[in-house]
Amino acid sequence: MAIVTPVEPVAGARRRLKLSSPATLEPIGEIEVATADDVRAALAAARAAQPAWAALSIEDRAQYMWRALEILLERQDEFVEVFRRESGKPRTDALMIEIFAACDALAYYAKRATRILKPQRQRLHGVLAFMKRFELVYRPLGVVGIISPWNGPFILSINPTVQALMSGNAVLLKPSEVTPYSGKLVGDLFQEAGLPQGVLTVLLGDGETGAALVDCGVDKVAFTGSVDTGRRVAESCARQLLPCSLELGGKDPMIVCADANIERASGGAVAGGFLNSGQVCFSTERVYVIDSVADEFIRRVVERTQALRQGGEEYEVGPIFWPKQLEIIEAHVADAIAKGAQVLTGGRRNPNLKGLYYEPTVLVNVTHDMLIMREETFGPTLPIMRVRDEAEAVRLANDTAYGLGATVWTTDNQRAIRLGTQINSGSVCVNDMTMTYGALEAPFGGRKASGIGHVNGDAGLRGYCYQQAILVDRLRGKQTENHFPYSAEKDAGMQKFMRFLWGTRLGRRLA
């Protein structure tokens, strides 16, 4: 992800911040920061827009999705072109992570979304069932506010826009500024889709364009980003008593069966541990492996790991977004060292390329009071701990403030799922590294400090929606005819229907 540098300011003009590319560390352009006034006049355009657009059948909005999608598949190796200067990122995580999720994101929502969004017809209990009618509409917020990563900044962008916009929501999105040229490209995508005017703005900026933009009087906040900005958001959201989404951090757990196939399992802790650069939220950031098979656990990691490359043509492992992450890595690596751990592969900066490269990096004789296990390292590190049995590789899974996600591998399907509903977190993946989010009918979210609420499934759609019921009288108000005014004999009659109601085995079963 860019390196991000703020341009000498000149009186009267507006504020610029400079991008240089972490691979290379040269420039690669230079954005302006959208302002308070801005945020207010793209919330005015989308309060003007989005009734038409709520107007139009899911089916309508559904065209303007598959429009995109088509442009996206067509302008494809362009995107990942600005997705990896900007980035840095492998092109085969810029094509799986960016570019198909987010045509399976596009393509899902434009063929479900009416099914999952129609009203439903719901048999009311007792007596009420033969004197109303309810019905529960899903009826859209008004206008989301989408403030979005640099790690995923496409997918991470257009995912929750295209929930939103299908819901009959008009969208403002901030980007990181980190990768604002990613995000934009969702804006671009949507107005060579010819999505109307006003529906969807895009807001280039840093964190006073995100705070304007919570602050400014949208319906919801869809943030993703990390904890502690993400405290900020639900703190300001609070105060407006206004709805938002937050998937922030992860420290996710990987537990090592003894029974597991070990090619396998190993294969996948590398896989999960440094996808992106380990620069995802459900990135393997520990592993609890039981004692009789770490040893070949730990010798096959270590091999895929050294196979590993960085730089050139062909790779798999990018550079770290920004110097502060950076540093991050580099400062739970040394504290772990001058704790004990062991260094089996890596544990340093890459000597040999000039931009921000980390080397993929495996350690062992790691416990709990090292920062690498309970802080979110967000990096390509594999820390490796072994355990005396499922128990206690249970215990220290949940020995976190973070609860996204866990993984776990054994060839037996009822120990996972027994084991899985034992890991507090949001998902569980079984004999996989975490790969919740990809599966669109999966709610994705975490507990604790990894955020609040869904996005995805039928419950991240319907959040972007208010529930509204209706009840509709089957007597067209004949009951309420004689009402008022009150009487003894009225009350005398209420406690005698109840007494029949709740007190009899037939008014019971009624009831």
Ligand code: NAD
Second form
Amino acid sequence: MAIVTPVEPVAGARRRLKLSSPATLEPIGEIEVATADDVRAALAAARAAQPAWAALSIEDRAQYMWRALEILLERQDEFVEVFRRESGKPRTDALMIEIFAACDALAYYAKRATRILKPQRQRLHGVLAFMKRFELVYRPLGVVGIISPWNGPFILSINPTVQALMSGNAVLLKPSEVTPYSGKLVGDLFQEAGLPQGVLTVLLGDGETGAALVDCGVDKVAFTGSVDTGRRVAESCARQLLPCSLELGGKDPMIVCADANIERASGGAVAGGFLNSGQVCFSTERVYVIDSVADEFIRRVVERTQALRQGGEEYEVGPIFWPKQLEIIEAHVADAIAKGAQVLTGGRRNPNLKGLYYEPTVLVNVTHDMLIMREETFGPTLPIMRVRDEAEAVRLANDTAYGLGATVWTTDNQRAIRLGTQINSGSVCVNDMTMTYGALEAPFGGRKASGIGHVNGDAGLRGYCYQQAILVDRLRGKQTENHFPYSAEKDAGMQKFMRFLWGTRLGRRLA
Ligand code: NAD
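Okay, that was the form predicted on its own. Show me the form predicted together with the named molecule next.
First the chain shown before, then all remaining chains and molecules of the complex.
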């Protein structure tokens, strides 16, 4: 994807969307928009297929993941071509962000889901331990609706799908209308891997299909996308009392301390800011650098940025995926310039290329009055602000509605952790950028407007289940024989017991 334009409607037929490449502006295809009826039919098929899928052992479900992994390894070049045709992203971005990460997710959950979802026997507290056995069981929710964005169209579709499937759910996946073919590949892959009919259905379409999916009667919605749409999804889920996870936008800060290795920090800023043309939810969106090292840092960032290539056979910074995003980037840079920011390099659409290319841009003299420091730009822009000290850096890092990720650059790990834990974000990377999503052990999620819930980590996988508490009476129900009738003697006995339990030393130890 791409650039999406509606096709002239034909009475009685499904709506169609025309797609064009953001790199060449040439047409690359058309999709039919799935209707609410299509969504309901897919739900019925998923409901029918899910019990048998859930009845398989986790190891048996894992076999489908291993098969999908083998197919993905074999067909990776073909998949990369689809991603690139739709998004124009560099081959290395496609391999690293989409293929490598997808292989890792398939293998990770195939190998570890049994341990993570194993029933947990836990000792109850106090005297209850003598009376009851307690087991926590993870059971699938049923049918999960997954809605994904365009910036990581394959990985952000397949990773939640793998987790939902491994937990025993059926899945309805609605990829972005901007990158439908990349999303559809998730369905093709699992179909080739032999996944039973109905367990996974990919529904192509736009917001209308997404809204129909949220409202169709699924048991959970796992949404990744913008804050505005996330809020709408959450409102609809609230009305239905449906659980949802919301992986939303970010405005990740980077803090460069005075003791940082400037060579590496400047490399990290450029990679973190311009990877996937800055269209990464936890890309580096703003930089705070301690004044004493700011000159050298900025000089190296500009040098490195000017060495990046755009267009041609091999390049680092591809096009912006669609015109709406390009407009936001242009508006943020124009607003910054109007308010006194200085552009050191870039700052405009690439005049030499036909597609939606925006030059990698470095700005200084930026302030928190500017959109570029407050709202998600989601483009190849790196605004850098000098700060007096670390306290000022942390204060500014937290001066945002978002709270997805953050990076801290210093040669002192203690300092990094001290600063990192003062930042209100779901994750912090020290001396690295954009790694958290790939560290599958780490729960990935945002604070504040960046979302609710997690993907990845034990918590992420278990989020596709409900926790069922099973309490087994050790005396096989004996005490219920004498529950009734109530009496003053029973009450007095209970009060005496409470005074012993929480009113004496021995009792407190037992409690
Ligand atoms: P978007 O919100 O416009 O669209 C996301 C998905 O929601 C698409 O599939 C779209 O068709 C669908 N949709 C649109 N309206 C809907 C509705 N009313 N009901 C249900 N679904 C609807 O987001 P986008 O522009 O595709 O993605 C970019 C955003 O996603 C950025 O803000 C980025 O930061 C965020 N993002 C977050 C993460 C994360 O993990 N936190 C990862 C990637 C992207």
